[in-house]
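Just the one chain here, laid out as structure tokens, in the form predicted alone.
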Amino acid sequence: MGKVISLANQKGGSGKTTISSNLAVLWSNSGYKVAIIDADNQKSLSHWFESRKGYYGENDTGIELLKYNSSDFLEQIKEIKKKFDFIIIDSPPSITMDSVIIVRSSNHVFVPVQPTPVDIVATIPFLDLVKKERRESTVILNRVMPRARLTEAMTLRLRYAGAKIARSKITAKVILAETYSVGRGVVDIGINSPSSREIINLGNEILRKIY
């Protein structure tokens, strides 16, 4: 049976669509079924994906976009689990009935947070909607600049606040966005980048956190 993780925050800009698509790659590479599903109305996963058929092909993507579709979805979600060894949920980035909706079909929610004051106020509130839900969250540290006094103060508001914060962390980097605008992963370019072992260090992290 599939595991269902979202990247979720009522934040928009938090990175989600960057991060759901490297762990798409990452565990596509590794052998494993990949579905996405952007369930956010900007549809940037949807792009990306389109541009990485244009890239490798339509039939050599690696992973299948799936549709999100909130009437069903707590149903429909029991039948992709059965095909899937990963189904990766691009959240929007908002409080409403689609984010209760794909926060009781997690097994996981992963919260990316750029560490700003702005950022971990705006997302409090998204912490405590999982919380009330009965599922687990986990923060994750997003777009992380070398500023060490400024990431630790908000790695310390967050941790009051009672979140769970995941020890990998994602350094900004323009290789990120690079290989994102043509609908790639940074370990289709190779593993030993400092970007690409974030990622894979991130997806170690979440494996031991959902089996």
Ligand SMILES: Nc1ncnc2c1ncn2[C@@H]1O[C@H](COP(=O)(O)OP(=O)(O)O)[C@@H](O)[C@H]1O
The other form holds:
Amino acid sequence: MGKVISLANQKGGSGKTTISSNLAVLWSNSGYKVAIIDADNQKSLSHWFESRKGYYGENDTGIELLKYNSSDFLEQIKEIKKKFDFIIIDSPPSITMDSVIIVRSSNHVFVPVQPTPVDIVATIPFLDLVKKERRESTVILNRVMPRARLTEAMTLRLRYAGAKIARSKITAKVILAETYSVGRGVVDIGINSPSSREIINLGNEILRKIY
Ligand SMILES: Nc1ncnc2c1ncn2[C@@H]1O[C@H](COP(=O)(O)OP(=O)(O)O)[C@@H](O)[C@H]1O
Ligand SMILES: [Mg+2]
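Let me have the form predicted together with this ligand next, following on from the form predicted alone.
The next block holds the full complex; its first chain is the one shown before.
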């Protein structure tokens, strides 16, 4: 039975799509069967996937994009879990019924957050929602600036609010924006770049949490 993880946060621009696509590439390149579901109306993950088809060829993306259909998603996901090792859901940047359905369907909810005060204030209601739905959430600090003292302060603030924070952080790096536009993930380029190491560490940490 596959595991469903969602990348979710009502805050836009926190890295949901970037991390979804990079984890999909990581696990696909490691030999797992991976499905991605784009539940955001902005369809950024679907656009990424279109570019990926252009880059690698229609049948050689290594990943399957599935449709999000809110009407009986909880039933559909049971069937989807039989066919894939990992199902990654990229969630909309809002708190709606869809966000609740996605949280309910997830084995674990991962919440990318840029460690700034404005982003954290916007994230806390979402963490509360996940708790109310009795699902586990883990915050992923994304776009972290090297040596920023603010990151420490923001980590404390999140802990104080009861959040669990992943040990693996994702640093702000242009390669993450560049690879998005050509439908690739950082580990497609090479596994030794600083960003790739961060994605690999994050992927491994997620595996330890969900198994
Ligand atoms: N760690 C990072 N370093 C640099 N740019 C990033 C990073 N994470 C995300 N971005 C960029 O920030 C923007 C928003 O990220 P995105 O993943 O689309 O957020 P969301 O899906 O939460 O709205 C995109 O342009 C993306 O390329
Ligand atoms: Mg997005």
